[in-house]
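Below, in structure tokens: the form predicted on its own, a single chain.
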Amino acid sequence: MPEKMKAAIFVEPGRIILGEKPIPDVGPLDALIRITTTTICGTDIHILKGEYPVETGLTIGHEPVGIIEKLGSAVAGYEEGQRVIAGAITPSGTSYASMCGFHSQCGGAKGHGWKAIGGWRFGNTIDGAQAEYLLVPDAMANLAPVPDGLTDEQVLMCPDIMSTGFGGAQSGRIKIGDSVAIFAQGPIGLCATAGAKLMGATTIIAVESIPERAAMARRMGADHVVDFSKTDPVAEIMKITDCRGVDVAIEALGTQATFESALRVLRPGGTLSSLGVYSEDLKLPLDALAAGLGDHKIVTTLCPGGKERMRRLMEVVSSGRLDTRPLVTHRFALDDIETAYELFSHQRDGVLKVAITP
């Protein structure tokens, strides 16, 4: 094995470069995986723009598909050479948060800023997946073998995008026959749309203005697509629901405007399921909140992680109930990752997700 590897390194706001780093040493509970495919997330763009702070010199990325290169001395139940994924969130499984059932919050601590929120470590507090090799902590809690017959691109959305989008639908507790509005049809919003359909929603309203994303929303299960650039989405959604409002609104962009609109379209007692990463304070308008008397629920979700979550998502893919391969619109070699960032950050050429292959 070589001593050095290529990696996408955060230098400063506005600069993520392809550089070189030592291949990490493997501790007793760790696993080293050789990355075969990864991708760029919208959160990585927040890092690039300086909207989410990380340390200079950090390797970015949190969506790994790869092959086990080396196992720690205490890791059992896996083999070197095995194809695996690991979730973007890597719980230890032994923390207070995990024991409470909140695996995504494993490792987080109040009062220590964003960097301590939840169990997001890859590309946040430790080196991430946009590299030739990735060190996976707590390997026995996080490595999920890829079933035979599934390609890298079939499982590429499982570590984050699919898990987060489905998580938004699950947090909203969608029921059979529900009406659901999903604000923004980026990759996470599209997976939330698919999750709403799988959970039994029968009126699914996607809010999106980009034609390619609107078409993909219908492919993922949307019954209606509201173009917010041509009409007031709140008025249109109320019209579609005969002024009843939706049972669940999913906010998948992270802006005041979409959050407020999601709140305004809820029926009394409805749930706003928030998936957005917000970079400034949110305000709750008095009328939209019904002066605090509307029995509304607002719930936030951090991408569920861990090997059992990954196994379940890959079962959805294996069953044929959802094909996320169409979300991969562009492909780049790791050597060209700076070009990939330029394309993805400017949302050019109809990009949804990019596949990065070392």
Second form
Protein chains: 4
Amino acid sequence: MPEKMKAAIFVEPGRIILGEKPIPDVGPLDALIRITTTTICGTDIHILKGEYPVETGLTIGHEPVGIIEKLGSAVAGYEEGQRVIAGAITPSGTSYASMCGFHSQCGGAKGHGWKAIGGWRFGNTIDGAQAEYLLVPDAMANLAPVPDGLTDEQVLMCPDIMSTGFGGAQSGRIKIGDSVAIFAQGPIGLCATAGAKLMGATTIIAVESIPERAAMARRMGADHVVDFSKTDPVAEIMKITDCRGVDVAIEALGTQATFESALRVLRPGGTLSSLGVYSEDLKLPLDALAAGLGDHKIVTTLCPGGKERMRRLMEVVSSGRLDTRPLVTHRFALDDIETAYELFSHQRDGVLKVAITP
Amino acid sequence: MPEKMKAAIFVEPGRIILGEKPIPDVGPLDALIRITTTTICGTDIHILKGEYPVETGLTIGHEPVGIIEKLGSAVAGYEEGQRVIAGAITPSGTSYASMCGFHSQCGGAKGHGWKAIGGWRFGNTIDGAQAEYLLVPDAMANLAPVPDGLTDEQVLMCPDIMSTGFGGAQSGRIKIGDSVAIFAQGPIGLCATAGAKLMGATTIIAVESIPERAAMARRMGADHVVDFSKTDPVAEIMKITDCRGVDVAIEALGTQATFESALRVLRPGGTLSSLGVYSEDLKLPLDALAAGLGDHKIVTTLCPGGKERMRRLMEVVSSGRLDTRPLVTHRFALDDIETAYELFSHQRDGVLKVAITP
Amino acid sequence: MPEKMKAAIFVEPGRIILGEKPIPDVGPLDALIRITTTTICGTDIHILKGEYPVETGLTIGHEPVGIIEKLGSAVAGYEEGQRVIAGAITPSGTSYASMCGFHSQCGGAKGHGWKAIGGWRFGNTIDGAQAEYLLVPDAMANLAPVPDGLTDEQVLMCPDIMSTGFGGAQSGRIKIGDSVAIFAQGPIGLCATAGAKLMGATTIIAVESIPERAAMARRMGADHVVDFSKTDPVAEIMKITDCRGVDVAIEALGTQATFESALRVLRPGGTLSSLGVYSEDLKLPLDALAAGLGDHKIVTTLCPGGKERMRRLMEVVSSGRLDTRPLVTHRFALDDIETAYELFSHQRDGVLKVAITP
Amino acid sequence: MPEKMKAAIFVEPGRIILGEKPIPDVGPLDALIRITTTTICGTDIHILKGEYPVETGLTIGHEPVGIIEKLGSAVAGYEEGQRVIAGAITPSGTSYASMCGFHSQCGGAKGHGWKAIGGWRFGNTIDGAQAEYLLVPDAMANLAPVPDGLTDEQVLMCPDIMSTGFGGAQSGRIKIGDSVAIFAQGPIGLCATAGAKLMGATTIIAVESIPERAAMARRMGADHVVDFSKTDPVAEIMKITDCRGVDVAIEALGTQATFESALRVLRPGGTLSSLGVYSEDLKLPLDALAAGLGDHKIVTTLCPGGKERMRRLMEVVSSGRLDTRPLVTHRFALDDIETAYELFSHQRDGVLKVAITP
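What about the form predicted together with another copy of the chain, after the form predicted on its own?
All chains and molecules follow, beginning with the one already shown.
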């Protein structure tokens, strides 16, 4: 095994470069994964632009597909050479937060064991997946074997996009017969649309103006697509629901406009399920909130992680319930990742997701 | 039976007067109640001040204790002369909203059957309880017989104060061993404190500066009382919880300051249960919301109503689990209700709740 | 309007005949429906055989599609001439049970308001739907307008079969990625299979030996069909799930054998959702129950009713999520209902459900 | 540190003796605890009698209070010398079962990760707590620091008795205003009674015939105690609930008679929460189950474990919500544990729980 590896490294706002780093040492609870496919996330673009701060020198990326290269001395239940994925969020399984089921807010074993967003480590607080090798912490809680017969690209959306999108649908507690509106149809919004379909929603309304995304929304399960650039989405959704409003509204962009519209289309007692990463304070208009008397719920969700989550999402893929391959619109070698960032950050050429292969 | 009755009537902002009205006719689904005790709510003060608009000429009040005077022709299961209460919120039981369990957002039998705050009718959209007689709509869904041995004052808090306060605790889904902070200890906040105790919270932190209310908070179950006029409540609550934050924060005032503090003291994944009636847009600070990634829940609750709710609350009273009589600090005849409004609206003389007897 | 109508009347065990009855009077809360299509249920066969006792002279049937002929004086929100369905279960909406959300155990307005199976009235405690006219009690809680464009046969399964089958899936709290086994693929089992698919189960295993039903099971969403006449279903299901067991097992027949097998294929912590109507005591084998230490759940479900339930099920149909028309294998005029009973009770000619039209 | 320790060892049915064993080696994920107090459980008596089979030579006991003697090389977040408890059930935190929240059915890291009762290891599949030293597996998931100021006896019930008893109340999803019946008032039934009180039940009916236990039941929160040796408990409970039945019935003994009575006193839609360890097949009488149509739930619960569970239970103690010290009726040195077994297994001298101190 070599000592050095290539990795996409954050240098400063505006600069993520392909550089070289030592292949990491493997602690007792860790596993070293040789990456076979990874991808770039919208969050990585926030990092690139300096909108979400990380340390200089950090390897970016949190969506790994790969092969176990080496297991830590205390790791049982896996074999080197196994094909695995790990979620974007890597809970310890043993923190107080994890043991309550709040895996994404995992604070590790130390102290009180709760830390906001603490489960997100790859490409945030530790080196990430856009590299030849990836060190997975708390491997026993996080390595999920890929079922035979599934390709890398078939499971590439599981670590983040599917988990987050489905998480939005699940936090909304969608029920059979629900009306659901999903604001924005980027990769996560598209998976939220697919999740709403999978949970039994019968009126699924996607809000999107880009024609390719609108078309993909229909493919993922939308019954209606509302083009907010041509019509008032709130009025249009109220019309579609016969003035009833939706049972669940999913925000998948991260802006005041979409958040507020999501609140305005809710029926009394409905749930606003928020997936967006916001960059400024949010406003809850008094009338939209019925002065606090509308029995509304607002719930935010960070991508659920851990091996059981990954197992279930791969079941969705292997059962044929959802095929996310159409979301992979472009492919690059890791050597060309800077070009991939250039394309993805400017949303050129109808890009939805890119596949990166070392 | 006389034809006329006395009633507290809204005339214009700033004026609620004791006037005279015809005793209402009883429709097939209605019941006419002779009021024996009622009270004034903070919401009535919003009406008095013109902050919450109602029609001129409306009888105010939504907290009835009384005796069935006359039953509608289609009402079964009750007898004239029975002592009953009805909730502040009077769901139909048969609307789409009601049949989903969202009784407070009941839109009646017509149309799509959902209406924000639609279940609140007494003293809002129909004549209310501060009168000699009260017409209860959808009587079979709303009349709750008072168990023998309970006095009017023992059950006077059930229609609104207990139901709302407990509702805040229940919407927070408080579990055994939870830490809970309750912001403001007016009558509703005090009942939220009692509700948190009743559900098994083990660290109950009340935020209040008025000494009498602080003392009552301890009596209702608070383990700690934080005086926000002397210390930063957010810092103090984080200190009490060893920097962990609370599992559930209950807002019981209706201001940006309390709402925001409630959000700031939540642990990741915690629930902000909001009971306040707000009078302006709310702000969700970016950091307090962890940029949308903290798995937070915000839930608003309108007072739950209906006869089953009332039955359960009266069980709490008759079992001795909670005695709300100490909340009744002053007593007035209905003839003196203008004086009662004067006292209550200025929160004079340590008033918590008043009992009004026709 | 005529004074007499035809109706399928229970005379004695073994005899349901087409007879004549007066068209019922309409009370203030009732509605009279002119039946346009109805069907026969397996429960009706239990009645026919004397296994489930009802009064002599009762009109049988609980699955009505029809047109509002006359509304009670206190019924608002509907118009005569509207096309409607009502659920097999007709809750009052205003009983204590109903107001808790247990509509099927509704005890009416009187007394304590809970009665086991009390919500099932049609063809059980009051005259049923296999007639020219049907009196619907508590009409405001039960009449559900049929959306334009849906035929009678498209909504014919909503009152009972879909509601019960989906109810079994919902009581099992099926989640995305679950493995689910459904024992028996009669009409209700088939709808449970469809419900499991609609809720996101990814491994759906139907147990059935009749080839036509096995084929229909696949059409409704089964990934695997286990023929219990050729293989041990418990062993086969454990094999399919890689010895893990299923998350949810649905019993849809009503026998000890299927109930026990459903328990044996559960993973620890799994849920047995029981839909069957049993005719003898059930046994819980000690080993299958892990001596009471396996965190198992067993839940029974009576067909959910009420207009909101019917509205949602018709949404499932109108959205194209499920087409239950293939379940209607035979059609009869009401005049020929005795022939229909003959066919259906002997499960001749591959019958699944019959449509009866007055 | 010595090399040998004293331990209560299972030799054969009828014989548990105090013997000597090597002090165990500490693996990377383990912790070695020096036991300061432990106790004997009813389950240990099943082992003693040969009713629950374990390996010859196994150290018995699963309720440890002690001091960290040595931490495994991969264990972070603790210090040697800390006072801790561990639950009777020691989940890994990282199995599929654990990551779903089913900690008690944890199958370890290997294989599919679910194993019925797999989380119960102490004194079952690995050496237990009735010894001078105890090896705690998966220490980071299981060690819970004891808050300052709490004595050993104050927290001695947390590992099993409180966790199981409260678990029964929690699996029943007790709500404010519920009626709850608890069958048998041994240590677990008493804690279930206390749990019902803590969750807001307002009518708590304990079934017990031994006067000391009846008295203790009232102290733990029972409003009524029914002596089944003098009256039919089913009839009596129906009378107390005015023929309505209870919302939740908790079985805390493990016999057909109590299980069946628990089912018979449920209101339609109620929940039977079973805690008993059964020793023969159970029967579900057809009428008690309403032929499968009563919307009943039956749920079994194995003692919940893990450090977060322990933390919460110790919060209940330190907040003063429950004092379980009265349950400790007798005290023995470890050297005298054979005498303790003698007393406890014959329930002599009003024994509820014993404290054993090495």
